Structure formats: structure tokens, C-alpha cells
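Given as C-alpha cells, the chain that follows is alone and in the form predicted on its own.
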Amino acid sequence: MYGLIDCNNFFVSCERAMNPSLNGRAVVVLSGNDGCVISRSNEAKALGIPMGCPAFQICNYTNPSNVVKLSARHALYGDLSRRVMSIIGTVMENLEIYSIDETFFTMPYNDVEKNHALLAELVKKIYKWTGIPVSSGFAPTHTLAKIASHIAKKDKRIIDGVYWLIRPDAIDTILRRTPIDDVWGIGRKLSQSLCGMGVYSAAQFAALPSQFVKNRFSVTTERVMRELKGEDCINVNPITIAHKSIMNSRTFGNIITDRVAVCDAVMSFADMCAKRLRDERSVASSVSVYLRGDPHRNDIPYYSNVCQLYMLTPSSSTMVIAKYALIAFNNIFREGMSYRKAGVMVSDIMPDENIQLDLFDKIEHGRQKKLMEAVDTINNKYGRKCVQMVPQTLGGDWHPQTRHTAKPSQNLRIYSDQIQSLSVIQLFQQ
């Protein structure tokens, strides 16, 4: 049996445990630039706001002075989504991470009621550890828990947050009750084409011959029937797998033509590059990097280009991939341009142990390795910028717009600081 944990309203429910004064309040989290709406809280939703709203468009569903609106910080995110899942570590196995706020995993026990008991105590404990409110389910598939995760946060009469699908006549009357665009693995216009041969059910997706799937649609799709009917048959990457490519990029806040500018962010994405490769304990052989104008607006010239470099030996320090990035921004940017937008991406990445040596490579590699785990200690006690490898600022035109930042009180303020260099045992002791 395989268990599902998804964190209900998850950036939503991050600001909150910061802030226990929206609690109760209808909250939106917003994209990068203060753009649209990522994250709604319940009342939010009660009030129409649909997904991906435009910041603009909220006053056309309430008075604007009724929703709070967040401008998104997604390094609180990740901390809390880590401290998560590593309380979901601690009590179950072979996590497969599916995004910032769901994951798998197999259940421990062949005995419902076992594992029914066990994810509710997880439940109150992961509240109680971090603050943010999840739900759960369990099922012979993936599909199904999925589904009976999405039952455990929409029903209200489940006061535990753990629903279970394992009975033939349970799974087959909630599959009738829904609807074939809440099925995972199918999307908008997949839904579409079923609905237009009459398949709105999950249960009727699930009737289906499989040849006619497979044929029809593709083998992933086939396989999603088929987990419906109970048979396991679909993986999600497991947490160890590692990215194939890293990218870090931005759409600035305002429209940049400084030279020193635009570099500046380049920088500064290199140096993230480099970082979430030594937490992966990987490196890359190429970095690439690309700068891009507004492509809408008519009044100044666009302008877009990208430019990789291979390196001679795969490194993951800060200081090699910046020299490559820097090269390769040289390449590409224009003088006179305006840029709305730039990245950096490390690709061609494999596990630091397998690393072969250039013999015309003058970098020192060993010295470069130590230096990046010195500096990773420091930044890990002290905070994540006190020892900068590249030059970079503090702020800046590039930097997202951020209108609506949380302010937190001193005391949570000071909390937030804390938790920073506590792994989540140690905040539990204290």
C-alpha cells in the first residue's frame, strides 16, 4: 500500500505558522513580481478567487481590502517544506517526493487500521512541529491516494486528516463520485477529449478497454486506468535521484540596461547553481546562460540570446561556475538593450565521485572542494549569505517586485531567525 501526505494551502499555511494573526482571514500568496495568485487560503476560495489570478483582477470577485496579499518567499517555503518531510522521514520509508508539498511513501503495515492510526498521530505531529495543516490517504496505488489525500482535505466530516481507499465497493463508488479532470495524471485537455466521448467519471475512464487507451491516448495514460483499477504500475522518482539540470532564473522588477546590473543577477544565479549542487553532492560539466528582453512591449527593440560553455573538468564551485557564467554573459549581452529577464543553467550533472580530471585543467580542484565545504559550513551556522564567493548585492532593479512582504512581530521575527540553524529534532526538544 502506498500513503500520500499533501500540505493543505501550503504557502498559504508557511505564512501563517509565521503569522498566527491571519488565521481565520482570507489570504493570497502571489507569484514572483506581486503577478498572480499561487496559494489561496479557504477563504479565500469561499470568495471565488480562482488559481493563477491576476493580482489586478481580485477586485473583481471582492473588495480588494477584504484578502490579505503576500508577495511569495520561497526560501521560508523550502525550510518548512524540508523540516516536513523530514518528519515524514522519521516515521516512514522510501519517500518519493513528488513537489515542494506532497509525497509518497509505503505504508508499514498490511493492517488498515494500523496504518489508519499511524498516519493520524503523523498528521498531529507535523502540525504540531511546524505549524502546517496536511492531509492524508492511503490506497493499493499511487492514483488512488492521491485521491483519497484529496477526499481527506475536502470532507469535512474527516476530523483526523486520513482517508483510505482499500475496499473494491469503496474504491468503485468513490470513483463514480469523481470527476475525471481530478484524476492525477490527467490534465485540462486530456479531460477535455474524454468528457467529448463521454467519459466524465473516474469510474468510466476506468471502464475502459485498455488497448483503446493505449491507442487512443498514450502508455502513460493507459497506465493511470489501470492504477485506477487497483493495479500498481506507476513510479515517482524517488527523493535520492538527482536533477539532470539546475536553473536559477528571475523576471526582473523593472526593465534593466545596465551592464552591472544584469551581471549582478547573472552572479547571483550562478552562486545558487553551485550551492544546489554541493547539496546534491553532484557537479555539472556546462553552464549556460541566457538573457531576454520584454517581448511585450513595442516601444524599445527585444532582444534574446543564450550562450553554454563547457568546463573542463565538472566542477560544483561557486568560483568555477561564475567564471564560466561571466564568460558567457560577455558573450551574449548588448549594450543599448533592455532586459526583463535572465538565467543561469548547469546541465550535463552527475555525482561528485565520478569526476575525471582534464590534464591542461590549471584549477585545483581538491583546494576547490575544500573551500566550497568551509564556506558551506559558515553560510549553514551564520546565514546563507555571510561569506560571498562573487560579488554580488544585496539589492537591486533585478530583484522581484515585492509589494506586499510580510512583517511579521519581533518575537516571530526572531523565531524565524532561529529555526534557520535547528534541524527539526532539536526544535522539537526545545
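Everything numeric here is computed off the predicted structure, so don't read it as measured data. Here the rigid core means the biggest group of C-alpha atoms that line up within 1.5 Å when the two forms are laid on top of each other. Residue numbers count along the first chain shown, from 1. First, how it differs from the form predicted together with the DNA.
Superposition of the core reveals a Cα shift of 2 Å or more for Val287 between these two forms. After superposing the rigid core, the C-alpha of Thr318 moves by 2 Å or more between these two forms. Pro301: CA moves 2 Å or more between these two forms after rigid-core fitting.
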Contents of the next structure:
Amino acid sequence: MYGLIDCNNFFVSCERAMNPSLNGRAVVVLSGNDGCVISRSNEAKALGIPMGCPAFQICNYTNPSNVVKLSARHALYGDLSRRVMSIIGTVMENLEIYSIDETFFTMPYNDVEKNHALLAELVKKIYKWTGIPVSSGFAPTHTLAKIASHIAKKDKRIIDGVYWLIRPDAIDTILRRTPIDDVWGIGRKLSQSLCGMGVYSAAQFAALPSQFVKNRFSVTTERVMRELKGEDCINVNPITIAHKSIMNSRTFGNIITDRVAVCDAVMSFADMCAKRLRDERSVASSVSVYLRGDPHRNDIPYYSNVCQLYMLTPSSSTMVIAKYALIAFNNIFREGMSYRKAGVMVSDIMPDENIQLDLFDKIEHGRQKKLMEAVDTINNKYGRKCVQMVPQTLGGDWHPQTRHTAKPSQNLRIYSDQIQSLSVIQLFQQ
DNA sequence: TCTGGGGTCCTAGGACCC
DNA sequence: TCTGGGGTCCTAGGACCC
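Okay, that was the form predicted on its own. Show me the form predicted together with the DNA next.
Below is the whole assembly, all chains and molecules, this chain first.
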């Protein structure tokens, strides 16, 4: 049996945990540049504000003064997520952390009542220790556990935050009441096609012939169907499995036309990708850079392009990855065009002990590794951007703009500026 | 005025092989 | 008249998730 714990309205709940005066009010958390709504309190949902709603359209649903708007603070959410997951890890085994706010795990007992009691206790503990409300469910498959925890969240009669789906007759009843587009793995396009065929509920979907679903849609869709019928066939990657690609991208605060300013952003993203590779003890073989204009502006020409390069030797060094990112950037940057978004992706990722090196690579690779270890040590101690390996200006033009959150401490900024004056060579010698 | 930032998997089709 | 039957690898694009 698989269990699932899912944090309710996670980003809003994090903000409330830090600031209880937000309780009882309609609260939304906004994406970068305060663009879209990415988390809503129940009160905000009740006003009809949809997920992904552009912030400037909130007035279509209610008087904007009724809603507290907050700029996202991802560092805070990541921290609270780790705390919630570690509490779950003290009670449950085989955690499969699926996203920042939810994790699967295996239930320890065969006895349903014992599992229920254990989970209810855990839900209480998480709220008491972190302030984050969660819902949970358990069932024979991941997909059914998702449905169960969804019911725990929505059904007001459930007061301990736990719902389970085990008995076949109960599963059947619930599937009949579950709209097809509420099923995990059935998105907008698929549910449209299915509704066109007269399939409106999860139960109707589960009753379709397996081969037909496989031929008409795909093996993934057929797996979803088998999961609904109680067959365990979807693997969720445990967190220990390294990423296959790592991406960093941002929509800029404004349209940018200046080559140096866009390049500055690309260098920052390359640096962040490399740092994450090192954190995962991985290296990448390929670097892609993409640039994009503003698709919402009809008054200026739109330009979008991407360039992927393969490195001679896989690497996680900021200097190496930035070097390739710069070549890719120069390949696709066009003077006179307007840019609103850029990104860097590293892919073909493998563990760093797996790389094949020739004699000369070996020397260079060793030097790079030592250098990056020194930089990471300093940055972990004194702050993320104390030492920078690529040209980046703090607070460059490209940074997303936020209006609804406190700025980071000024003291730290001044200190970082001083530290930056140390040259890379000095550091390496140290 | 104003629309995010990540990820994964699968399929179709082309190039190439024997 | 009549034109095989497998493979593999790669890429682009689409679908899904949070």
C-alpha cells in the first residue's frame, strides 16, 4: 500500500506559518515578476480566482483590496518542505518525494486501521511542528492514493486529514464520482478527447479495453488506467535518482535589448546550473541556451532561438559550462531584437565518477574540481554570491521585479561586494 | 501596463544499418 | 505485373506533472 502526504495550499501555508495575521484572509502567492497566481488560500479559491491567473486580472473576480498578494519566496518554501519531508521520514519508509509539497511512501502495516491511526498522528505532528496543514491518503497504487488524498482535502466530513481506498466496492463508488480530468495523468487534451468519446468519469475510463487505450492514446495513458484498476505500474523517481536535465531560466523584469545585460543573465543561469550539478555530484555533457522575446507584445518583432552544444569532456565547472554557454549565446543573439526571457539547460547528466578522461583532461579536470570546491566552500559559508566565477552584476537589469516582499538584508550585500574583489587566482592559491 | 519556472516520458519520423 | 523485413539512434514536438 502506498501513502501520500500533500501539503494544502503550500506556498500560502508557508507564508501563514511565518505570519499568522494572514489566517482567515484571501491570500495569493505570485510567480516571478508578480506575474501569475501560483498558490491560493481557500478564501481566494472561494472568490473564484483561478490557478495561473495573471495578477492584473484579479480585479475581474473581486475588489483587489480583498486579496493579500505576496511575491514568492522560494528559499523559504524549500526550507519548510525539507522540514515536512524529514518529519515524514522519521515515521515512514521509502519516501518518493514527487514535488516540493508532496511525497509518496509505503505504509508500514497490513492492518488498515493501524495505518490510518499512524497517518492521522503524523498529520497532527506536521501541523504542530511546522504550521503546515497537510492531507493524506493511502491505497494499493500511486494513482489511487492521489485520489484518496484529494478526497481527504476536499471532503469536509474528514476531520483528521486521512482517507483510504482499499475495498474494491469503495474504490468503484469513488471512481464513479471522480471526473476524468481529476485523475492524475489525464490532462486537458486527454480529458477533452475522452469526453468526446462519452467517457466522463474515472470509472468509465477504467472500463475501456486496455488495448484500445494503448493504441488510441499511449502506453502512459494505459498505465494510468491499470493503476485505477488497482495494478501497481507507475514508478515515481525517488529523490536519490539524479536529474536527467537541469534548467535555470527567468522572465526578465523588463524587455532588454542590450547584449551585455542579456549575456549577464545567461552567465548567471550557467553558474546556477553548474552549482546544482556539483551539489548532486554529477556532470553534464551538453549545454543549451535559449533566448525569447515577449510573446504578448504585438508591437515589436518577436524572436526566439535555442542553441545546444556538446562539451568535449562532461563537466560541472562553472567556468567550463559558462564558456560553452557564452559560445551558444553568441550563436543566437541578434542585435536589434528584444528579449524578455532567457534560460540555460544542462543535460546528458551522469555521476561525476563515471567520466572518461584522457591524460590532459585529467590534469585540467583535477584543477577545475579543486577550484570549484574552494569556491563552493566559501559561498556555502558566506553567502551564495560571495565569489563569482563568471561576470555577473548584482541586481542586473534582467532580475525579475517583485513588489510584495521584503528585500534581502543590505548588510549581506555590502559584505558580498567586498569579498568579490578577491581574485580567482588568489582563491586558488589559498 | 501587466501572463512563471521548473521537470518527465512518449511518439513519430528520418537517417542509417544489415 | 511484381520492389523485404527487420533493427538502432536521434530529434522535434506534444502531452503530462507540480
